[in-house]
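Next up: a single chain in structure tokens, the form predicted alone.
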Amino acid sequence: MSEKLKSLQQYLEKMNRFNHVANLLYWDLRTVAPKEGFERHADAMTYFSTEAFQMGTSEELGSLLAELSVPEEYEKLDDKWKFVVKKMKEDYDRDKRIPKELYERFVRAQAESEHAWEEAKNTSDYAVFAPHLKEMIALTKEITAYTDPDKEVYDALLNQYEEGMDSATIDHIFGELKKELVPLVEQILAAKEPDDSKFHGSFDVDAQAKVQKMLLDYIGFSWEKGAVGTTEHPFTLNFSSKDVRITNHYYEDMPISSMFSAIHEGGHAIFEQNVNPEYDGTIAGSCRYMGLHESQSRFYENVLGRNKNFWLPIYEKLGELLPQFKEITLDEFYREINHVRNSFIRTEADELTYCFHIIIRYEIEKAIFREGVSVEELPALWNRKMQEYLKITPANDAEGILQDMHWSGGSFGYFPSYLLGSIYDGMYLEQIEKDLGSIDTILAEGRILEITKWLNEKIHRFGSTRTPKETLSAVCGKEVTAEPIIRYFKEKYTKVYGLEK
């Protein structure tokens, strides 16, 4: 090993450490914090993600990445550290732009944010929340304009969660969705609905936690290497794949909604906690690629966690834990689980209608960033775009625009990602079922584990080593497409709603 890339080592581990101390301060402020401790580890989060920062676009750094990729001192090096030094490098020159000054105001900007959303979400107030918004919009416009100034500043924002999309190929995978779903969600918003009388209730709470530790077992999350806490809105995070955290939400009158919470992260959970330990502490260990991320939590909630057969040899063990399960049949479970209704709040959504929830999201963040759309008028648009594609209007802002955390954090341009990890996931499928027999046959079986591992071994285990359109390319064999999700939609609820071909 030459002395510039242990050189280039030593400085990771010491970036690294700051980084995890703001991700643990962070994890910290979501989960268990008092309200009144708020400020002080803010300034503490704010401090550590600075100096995390600051090493990440020092002179330092610079010289070392420049020295490792002259092609002499580059084409020495193993695959694994050719990506961390091509990709730090373009990370460097991208971030090197950024005023420290900057950084530091969007950090704590963020962090204001978030507390000020919680608390509007919790009161349905929108103008505690509006202020706040208004800044993360104008932050987020003027770090892209020093981070990617030769980009129109929404498809910078996209390619950023998903590299190699644009505003132009997700219009167009979408308005396919949007020609093949309207009428099939027509034809079954039309038929008899289920009756789901028996899932109104009071649910225990502590008992739903031991239901999400059932589930989390039984999908292939590690504990040895995972722990679970609670907050407002469930998210993933990680420090390594030896340290994965997961959240999640308890409504005591919704258990569906924890069980599928806990699903869903775990699905994010079991990426994290099977890559390549040896990517640990560079940029090829977490996956960057939110796309693709979204793409494993939902294969696992929806695809997984919504066939009748994911239940059948646990359906009596949920029973045991929430006792009200047994006065429920498992094809009543099954038909409430794939209930298709126009509903307010996305995480609660089925996996039909969830896909208008997304292209609302994405509609209006393409308003904000590209029509300038006020934050006074989002309340408005947001409504109007809920009736437009569901035919409903929020009561309030709690169950209208304040619903999701994402903006409050910044996060503009990640909505669409969670309808491309759909989308992946029909590809996926279908190449499950050609190396490994019927999806059905193994679920019904027990033989989950089964899939984690082939998800292991073909997405898992590569981190951020590969992008989406390459994982598809040597997962699937083929260019992304929605045509294999749309096939998986027809069919399936075809046969739940009993509905004519």
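Switch over from the form predicted alone to the form predicted together with a further copy of the same chain, please.
Here we give the lone chain, stripped of any partners or molecules.
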């Protein structure tokens, strides 16, 4: 191995340790640390993150990457290190173009904006958040002009979260979805609603935690390489492929919520646990593409978890853990986990109307960055779009434009990832059925781990080394298309709701 590569490895090793403890401090703050311990934890987190960030933008790292990028050095590297050096250099050069003063201004404004958003949401007062949102939009534009001078700003943002994606592609595939789903959802909402009364009441939270354990075992989560915690909002966090953690929140009166959070975060975790361990400690490990990541969590949550046969082998066990489910038939349960409602909150939406929640946000982001719609106009725009797609109008901005925190932190262009994930899922489903046969049969026969294995081999093990585009091409042999997910939605919900074809 070349001396230069050895130096880079040593450099990464040290930087990783700082990131490792910053990550751990974050995990602990969310899952364990008591209230009064917050300050010292936060102080240490700031210190170690800042140190890691400085290592990630240091002149020393820049030189190491530059030296390894000259052809005679680069050609000596193996595939993994070629990927790492190339991507790190791109990231480094891009980040380096941001003036330090601008970056610091962004970090400060972000903290203030997130804080203001919290207050605005709690009091449903958009005016509290509006000036901060304006500032985050302005700073995002300013930064993007440095990082991606050759790209249109919104396309640059999309590309940051899902490499290779652009608004022309999304316009097309979201357009197809809209065309088909608007009439489908209209038909469903006109049909008879299932009775959900059995799903209210008091469901023991310790038992819900046992259900989570059962579900994670079932889908192939590894406890040798994973752990769970409890937080306000569920998330997944990974230190390496060997230590991937998820969290959940158990609501006493909403047992289905923690089940599907477990399956969703479990999907993220199974991805990370199965990345080639040789990529650990480099940017080749841990998937950096948000749409691709969501495609895994949503595949488990929706395509598998909301299939009736997913529950067939474990439904009796569910009744043993949560006795109220003994009084609920699998058919009733299946109807409820596919209960389509025109509701206000994205994170509580069903699989189908979820698409509209994302399309609304995507269209608003385009309005902001491309059509120059002002911050003042956004709540009205939001409400018009809710009416257009879901035929409802939020009673206030807390259940409208203020519900998600993404924009407060400057994460513009992130939302489409969720729906892209579902679109990829339709494509995987089609391919899996070609490769392994009917998914209904596989699930009914309790062979779900064969699907996990397929995903491991086709997607997970590559970590970040394949872009979403490359993944789709290698796995499904084609470009992104919404056609399979549309077919899936139509077939499934026509049956669930007994609609005319």
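What we label the rigid core is the largest C-alpha set whose atoms superpose within 1.5 Å from one form to the other. Residue numbers count along the first chain shown, from 1. Computed from a prediction, not measured in an experiment: that's the story for all the values here.
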ask   = Does the distance between the two CA positions of residue 132 reach 2 Å or more between these two forms, the core being superposed?
value = yes
inquiry  = Does residue 402 shift between these two forms by 2 angstroms or more at the C-alpha, the core having been superposed?
reply    = yes
query = So with the core overlaid, does the Cα of residue 421 end up 2 Å or more away between these two forms?
reply = no
